[in-house]
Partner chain sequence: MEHKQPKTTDCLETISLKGLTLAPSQVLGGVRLVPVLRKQVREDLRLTKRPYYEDIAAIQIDNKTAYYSYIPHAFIADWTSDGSPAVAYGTQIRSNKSTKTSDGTAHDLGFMTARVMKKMRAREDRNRLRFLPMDVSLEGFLSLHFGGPNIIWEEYSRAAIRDGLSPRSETTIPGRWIKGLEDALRVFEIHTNQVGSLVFVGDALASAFIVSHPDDYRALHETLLTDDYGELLYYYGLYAQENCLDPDAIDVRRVRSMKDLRSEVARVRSDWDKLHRLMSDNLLDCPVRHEMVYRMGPFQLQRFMTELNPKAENHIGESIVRKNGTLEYLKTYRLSAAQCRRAYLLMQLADSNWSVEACAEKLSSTRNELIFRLEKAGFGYLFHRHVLEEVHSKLR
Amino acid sequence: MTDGKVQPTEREQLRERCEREDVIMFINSCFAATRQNEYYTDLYRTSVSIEFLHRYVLINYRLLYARTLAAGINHFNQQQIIFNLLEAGAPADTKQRTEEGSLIATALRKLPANRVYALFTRLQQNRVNNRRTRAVIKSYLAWRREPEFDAIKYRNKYRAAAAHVHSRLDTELGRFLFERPSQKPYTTPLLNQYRQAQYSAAAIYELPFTVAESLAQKHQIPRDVFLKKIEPKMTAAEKLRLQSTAARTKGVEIEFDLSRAGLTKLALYILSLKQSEHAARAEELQAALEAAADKALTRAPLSLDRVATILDRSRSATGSREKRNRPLAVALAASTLLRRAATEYRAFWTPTQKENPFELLTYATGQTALAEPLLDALEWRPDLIVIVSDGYENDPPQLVDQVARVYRDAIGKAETPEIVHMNPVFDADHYAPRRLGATIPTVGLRDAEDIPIMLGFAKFTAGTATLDELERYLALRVNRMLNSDGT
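Chain structure (the form predicted on its own), given for this chain on its own:
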């Protein structure tokens, strides 16, 4: 006993450390993990690893598992957590049950609608139909402002969800979803337009793009004609997604306002262009990237002094077939965001390529060599060094951590700049984004826009914070999420 306080036993300290590391590993994984192929890991290994992580944390740390919904994790893991919580049923503790219910409802309203309806379909297919699940689905369907739009766009999933929970629907909506198609008109304009589009090719241009696209095939409308006429109905995200498709379709050019794209999505779009188009539009694209970074910093302010980044553009930064160029796009977006947030900034790309005034002209090639650019960055003496890499250092292997450790030992911890490794790729073999070593803390990174959050979370992965501090951090995030008016 010291100063009247009972010191924890060695056993209690070990348990606290295990719990802290388990929860941190889980949250860190939820920033980067998806059920998709990665450059080094296939879909099966990734799926097994993620499923195990979720089950383990749900069973052992249910309160913190639910609170992870507020930590800023990616949409895939939010879906997974909500499914597991609903499948497990409500907890016995009233306070915990109320908080979980609020987190689930709030998270659902922030998720894209296509992900929510996919989640409802999964619940229906797995026969998860307890009282809480029914209440959650009914509440979400009642909250939607345009149920007829959802009914058209996600028809099968909407019908499955409504039938699964025996939801009371509007008479016309019920007829549209559950009765055989007929020529009897609807009084709801959108439903009537959809009915007309079944028989008239001209009527499909009044429908949302994704619905009209399938009907265009039914009416055998040429792709170029369809894209030209449906363009006014496209959302900004659809226009961005279809830029490359339109370029391959002769005679079609879809106008797209670059200022409406998010930073990381814009970087992905830029990297999908041909190098010749990069060079021709470099100034325009660079200005759009900087504008997107400024917007991101307005939503999540970040002010830094002297910052250096080490950006991995090795061959593996091309990503997988499903996530083409994503690691490289995150590095490009991160560099743009940190440049705008810092008073002084330098980027060290690796491997070295011919210098170009525009970062967006970069491309992925070669091996991952992080030690040499780290030495260059340390020589510049920044306050913060951010490494954006998938963590597969192979030229030479595992040297960057030794460089950081030796530098810290020689210069002193107080004089060493903070070094954070941000990894956009999940490593299924280690249940977490791959680390560079014990000296450099690693955090998962979904999008570059999340960097302000991840810099705050890095202290937990560095092992300098206690379990109590982590719990307070999550409680604070929960409070912000439940009291925000963003829903």
Given for the second form:
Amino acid sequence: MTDGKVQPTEREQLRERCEREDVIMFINSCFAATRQNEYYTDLYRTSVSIEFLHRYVLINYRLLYARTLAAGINHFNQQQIIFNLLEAGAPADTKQRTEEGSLIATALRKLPANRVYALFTRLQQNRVNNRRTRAVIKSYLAWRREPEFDAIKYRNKYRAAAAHVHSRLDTELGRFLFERPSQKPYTTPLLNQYRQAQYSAAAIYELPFTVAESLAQKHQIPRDVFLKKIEPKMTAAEKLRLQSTAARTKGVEIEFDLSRAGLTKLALYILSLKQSEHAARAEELQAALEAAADKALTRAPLSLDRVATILDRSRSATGSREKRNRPLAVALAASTLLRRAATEYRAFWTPTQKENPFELLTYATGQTALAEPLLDALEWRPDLIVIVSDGYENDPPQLVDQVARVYRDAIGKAETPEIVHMNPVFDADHYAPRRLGATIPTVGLRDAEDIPIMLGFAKFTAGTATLDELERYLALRVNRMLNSDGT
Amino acid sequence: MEHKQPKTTDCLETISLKGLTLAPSQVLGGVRLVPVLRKQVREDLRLTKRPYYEDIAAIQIDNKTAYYSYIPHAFIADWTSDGSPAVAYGTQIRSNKSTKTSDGTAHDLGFMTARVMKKMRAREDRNRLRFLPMDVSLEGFLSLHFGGPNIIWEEYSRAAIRDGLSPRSETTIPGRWIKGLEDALRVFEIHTNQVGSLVFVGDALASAFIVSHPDDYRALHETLLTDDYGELLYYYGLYAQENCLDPDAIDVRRVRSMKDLRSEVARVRSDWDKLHRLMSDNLLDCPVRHEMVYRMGPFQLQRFMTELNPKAENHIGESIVRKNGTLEYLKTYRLSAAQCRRAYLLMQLADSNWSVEACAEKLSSTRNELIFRLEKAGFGYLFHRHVLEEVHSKLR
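Let's see the other form, the form predicted in complex with its partner chain, since the form predicted on its own is already up.
What follows is the whole complex; the chain from before opens it.
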């Protein structure tokens, strides 16, 4: 054949493209996907879809699969990746094995403890008990600062993990976990406290909140008395979560500094309030949101010039029962964050809402019309347009992509602003966050705090970067993740 | 005595969606829902539902006729004659005494519950009417030539001469049975000024539901699920695929400025409207036979039926029309093929004065073939046994 030389390169190109798209699709899904109901898809379809995707990438691109752990993906997918890696066993290549090992160890330490213990239980239930798994669990348990605390708070899971790896526990801890409850005292104060709490209502207030809560039931302590006394033991997340419960319970107020909460968490909390309370506390809540945004920006700095956002508040932004109001909260948080990061900023909510001084009074209703807001945004001539939407454009479908394309081709030419679509929702049917079209790159978005990372990642989904660049990007993030832990 | 022609000037000749726009559809699986938007909302007619929980309802129509059906709810229409805002039923404060209960009595029969009502439509107050949605039009459909033969041709059985078509029945299926309809209604994003929906199953128009006020629609949206549908749509639902509609894309060559782009976007929107009108052309702008059922101040409740062409889609329905011809309420039911066949044959027979010979000639078939067709359609009970047997032996 005369063109024998051309063919392999074409093939290689195709292969490169295929690989790049697979990996990008995977990473992109890992930002948004969870095994939960969404507005449009149910739990079953989502879990089948995301589990398939994990398996596919694990088998075909193992190195990149492990490195995805460092890409800033959500906790659920980190957990899933670690599980799959441990289940698959260690690779033969020493270098890859070491890197994977340290990635797993680092990622585990950054995950919330409840997720880690849930992962261990899952490993036990699936009978994954290879040498690496045992080593990983052992080293994690050894790394925990207060094993007694964990043993009390996550008792069953801790026991499952310890039994699964046959780890040698401290004598008292072993007795606490594996022997029948007795009245014999412990020398470890926390364990002793737990033993006492079984019999005395006064002793429960030294225990973690979740443990004390069930004991309070047992001792029939009135809710208000319990909440008042346990308050110092609550974690920040628990305090935020119990704000509305406390409001319902007479005479209890749980002190909580709203600005301590993460930006998206805070937005979720704000949207969970009743409309009347919402409006009455608007100024305080707005200040808290801004403080949270500033804090997120100091952690991941971002400075932009002229930014316009198109924020979807259509009915599908109510999310599902498990993720109540999540898409809307992400949009609200993103708006606050970008407002603080940009020198000039305008938000276009769709469907348009009545003029009100506080953005946080928004609520989800109506259809998804993105084309007209994009036109309004383009007319304002920003440098960057961020669309936060679940991608189910229906009024009319697929028009926003056409508007973006025609604007770029016929009007804006080289001065067209960069348009990025950030999607907090995973679409099970397409194995990725739903796209608005070919012109607008779509990235999955976990929390609004991740926007700086996602703006960097957008060039990969746009299809302009090569596989090499993606690999380098991932390697860089791996490097950063592993080294930041060492210091 | 001179017979006075009923006033028909403000009756609909065709179902036209004047003052209403069709927004782009929302599709989930085989079900397509087209939002109907009203440009100018008048507040003087409000609709609400009153749920019934009984398994069956029996309604007396006249001394000799009763109508039995599963009825999930009644609609309550409140109106004002002077155009001032009406208040939807259940939202105003008034003593219970003044509200007459015309909803009959509920009976628990042990194996089932039943509600017995005296009237299909009952005026509950000066400006309030209770009526049973869908049953207005189904009653009209069932009572079509209900009286039976008015000339005693020899073929007809004695029962047919004595009782007419009684008992006449039709079967429908609930919306819950249509695959994907429940989910499609759940995830549907209701527009702010939406007053109705067109329901397509497998891209065939299944039902149209329009009310006068957006708030009422929002409350009644889910009644689309408890509505009746023809059994044909059940099969459509089973086999339907998700279809994509593409009106002409924005033309790059026509765009020079932002203004052009805006007008192109508006053009695409109007294309969607046109496209949906085209898809429902067997109901909209199609000649219908209509009948005035009830006069309520400046409004009229009427029922209609498209021309029963057995080869095309046929709809029956009911509407409330304002004096100036604006459509304030619409609910339609798509007849299944067998149902239109039955109605078509009955109409043909009635048009030729129930003479089987004349009708057969009109349909260019033989007498035996026509009787066979009627029997297949479910009207065998109209004919003498020996007539049917003769037909069978001849056609064998």
